[in-house]
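The chain below stands alone and is given as structure tokens, in the form predicted alone.
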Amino acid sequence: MNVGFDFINNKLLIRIDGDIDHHTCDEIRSRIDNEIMRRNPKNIIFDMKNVNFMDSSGIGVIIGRYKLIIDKGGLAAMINVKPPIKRVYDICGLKKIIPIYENENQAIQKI
């Protein structure tokens, strides 16, 4: 499991590789927490490209980041969902509070 970020226009792209889960939550929430509390984004992008499993520990790492960004007025969204992650975020609702873009330079235009 690895986080890299990019900074690009006031936005965080946070590039997750590997599982979100019971496993890997804690460390993942604690890289993004730091990366956004020395950055301070307007909005964060999740780049999902190399996330094959996501289980209920993710879905609360990405919900949780979701309200440290919008308590600041900014947004979410999510590029590069593949299907069994796309299928557990629909099941969860996740599609009706942060969006899923294409591509990073789609979500950055939108966002």
Second form
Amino acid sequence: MNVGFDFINNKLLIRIDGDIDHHTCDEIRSRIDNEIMRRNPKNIIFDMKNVNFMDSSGIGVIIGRYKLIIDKGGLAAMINVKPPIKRVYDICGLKKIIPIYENENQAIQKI
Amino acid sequence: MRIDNEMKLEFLSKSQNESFARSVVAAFIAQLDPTIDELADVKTAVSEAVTNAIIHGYECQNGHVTIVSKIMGRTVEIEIKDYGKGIENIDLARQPLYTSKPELERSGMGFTVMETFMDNVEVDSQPGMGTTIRLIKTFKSM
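Form predicted alone already given; the form predicted together with its partner chain follows:
Entire complex below, previous chain first.
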């Protein structure tokens, strides 16, 4: 499991690499929360390009980070979402709160 | 229905075994040549059931989880069993967004994901005895 970060226009790009399940979610959560604390971004963008598997444990992590950022007046978005991840995202009703954009440029412009 | 193939897997309730368990089941059912979506659906449902056994059944203590999977024609049945705490109220546990452990930042969507991705989800549980989740799915004809 690897989580990389980029900081562009006060937005934190969170690049998750690997499966997101109960086993990996603790590490992902703490890495993201540390980075949010350190950088204090306005908005966050999850780059899911290298995520091939996510179950409802991952949804818990995503919603948790979403709550963190909206409590500070920010927004969250997702990019590069593959079909199996999109299915879990749809079932869990995430589209009401976290929009998906085609790519990084679009997400950076929109939120 | 005639059983065409069957496998049994047993492992310790460690979270690192979640990806192992779903990968083994995916490899077993691959002989039915499911679509990529069907395979992803089964992997996700198995992951939810195994995660439930580890977090809720054994509350992250050591115990054994068994998976028995059977192939009958184009239908696959996957039974995930733990010998842990059991579920007091199955109907409540199956409600979307319900979690008995809100402090763990759980989404409460595990059963909803299983029910959406599989054709049928059966739950047998007795407090103090453990839980068996039976996942059933028929793959579309080739």
